[in-house]
Amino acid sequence: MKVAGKVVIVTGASSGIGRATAILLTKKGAKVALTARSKNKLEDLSRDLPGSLVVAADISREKEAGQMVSLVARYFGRVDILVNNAGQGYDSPVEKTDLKKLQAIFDLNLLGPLVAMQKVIPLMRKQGGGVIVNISSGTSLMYLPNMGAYSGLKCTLNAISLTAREELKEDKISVSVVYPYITATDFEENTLKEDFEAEWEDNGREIPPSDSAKYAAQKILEAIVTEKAEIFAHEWMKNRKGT
């Protein structure tokens, strides 16, 4: 799909990978809705972008999801694009698995993109097609010590998204995830954590240095125009499922 003219919601917009992605499909001509739960930051960001609009909403709630869905649809007429972006990571071992975290994590990572693409996709069927993102994790093609819960729950979205790719292919909605590697933001920061201590191992193989969020926005950008099934942050990935 071409981008330009488009409207376009990314969540998870006030910083990281969705702030460089709504910087580049603005520049590209689309029209984008910012959605997060820090208004500040999505206004602070607005200003720059010509005709973007701020929706600040917690994705994790599923009548905030629902809501942030219509009023952009109400605002702009239609919605073209969604970017389901915002996320939390969660480091823990499976045997320390807080059930609380889990909920929260699966309520932002999982939930509130389902919800999301359940409410687009009516209007993307009405006006003719449409085109889906979901931004998983490369850990999601690993089996990663500690990672557990947070790439299990990128693999559910992985298959519900490529799932419906099949489902709605007839309605010209298309339906992409993409994988990004290690991506220099506040991510880690963010992520919760249990007390542990994890011993990071490749099988003595070098790690490759990690991506800027203008990479991996570029990668999001590949999705949208080529409308790939799976966009990968780099080739190798595709052969470290499992590993």
Ligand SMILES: NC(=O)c1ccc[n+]([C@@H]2O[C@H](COP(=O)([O-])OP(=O)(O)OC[C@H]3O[C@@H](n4cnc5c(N)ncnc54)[C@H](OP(=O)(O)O)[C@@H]3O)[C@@H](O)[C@H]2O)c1
Given for the second form:
Amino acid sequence: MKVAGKVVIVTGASSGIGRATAILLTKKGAKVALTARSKNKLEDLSRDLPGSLVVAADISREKEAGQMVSLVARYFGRVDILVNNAGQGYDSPVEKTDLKKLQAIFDLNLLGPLVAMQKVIPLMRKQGGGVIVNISSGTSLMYLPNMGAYSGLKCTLNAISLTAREELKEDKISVSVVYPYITATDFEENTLKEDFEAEWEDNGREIPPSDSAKYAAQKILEAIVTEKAEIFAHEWMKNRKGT
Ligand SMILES: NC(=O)c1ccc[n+]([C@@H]2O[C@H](COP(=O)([O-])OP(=O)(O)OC[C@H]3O[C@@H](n4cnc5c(N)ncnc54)[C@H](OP(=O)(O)O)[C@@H]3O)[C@@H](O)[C@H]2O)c1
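The structure above corresponds to the form predicted alone; please give the structure of the form predicted together with the ligand next.
Up next: the whole complex, starting with the chain shown before.
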């Protein structure tokens, strides 16, 4: 889908990949609804993004995620593109995984995107089509120690996204998954963590350097424009199954 003139919702727009995506899509001529919890950060960003709208919402709460979509639709009269980007990490060995923290990242990383999808799908169907891009993670392609809960939820997001893609083909609604690689944002700092001894085993492999948020945003734009099912931050990630 071409981006110019389109109405886009970007969740998690107050920071990192979401912020860079909102900036890039505005440059490409989109009208962007900026959503996250930090209203002040969104308002600061909005001043530099002509045509943007600020909708402060906690996406992990079903009611707020739904209301956010309704508000955007009412303001702009339509929603063409949804970028489900808000998310948080959780580092913990399986043995120590705390159920309350698991529930919190479940609500944010899975329930929020699902509710937003369920709200935009009928709107997009009525409009004759749309694009949904869900931000997953390269970790969902691997079995990395201490990332079971986080990557497991991203795996579920992948499955829901690619299933919805099949279900919504006839409605001309494209659903894509973007797999970012390690990206230099506040993500690591914001990641929930248990207390454990991390033993990083790289098995002699070199770890490629992190990507920038701008680079990840380009990949999200690529998903919107090409409407491909899956976009990997790097080609080598496609075959990076396993540990
Ligand atoms: N950075 C990486 O290395 C990396 C790698 C692979 C995948 N990813 C994925 O990329 C996405 C973006 O991450 P990032 O790197 O940009 O991280 P980030 O800088 O920590 O940004 C996270 C965004 O999510 C928002 N958010 C958090 N909790 C929220 C809630 N309850 N309701 C609404 N918004 C909420 C935050 O805004 P507020 O705090 O203002 O609410 C912020 O805008 C995530 O889905 C992450 O899993 C990141």
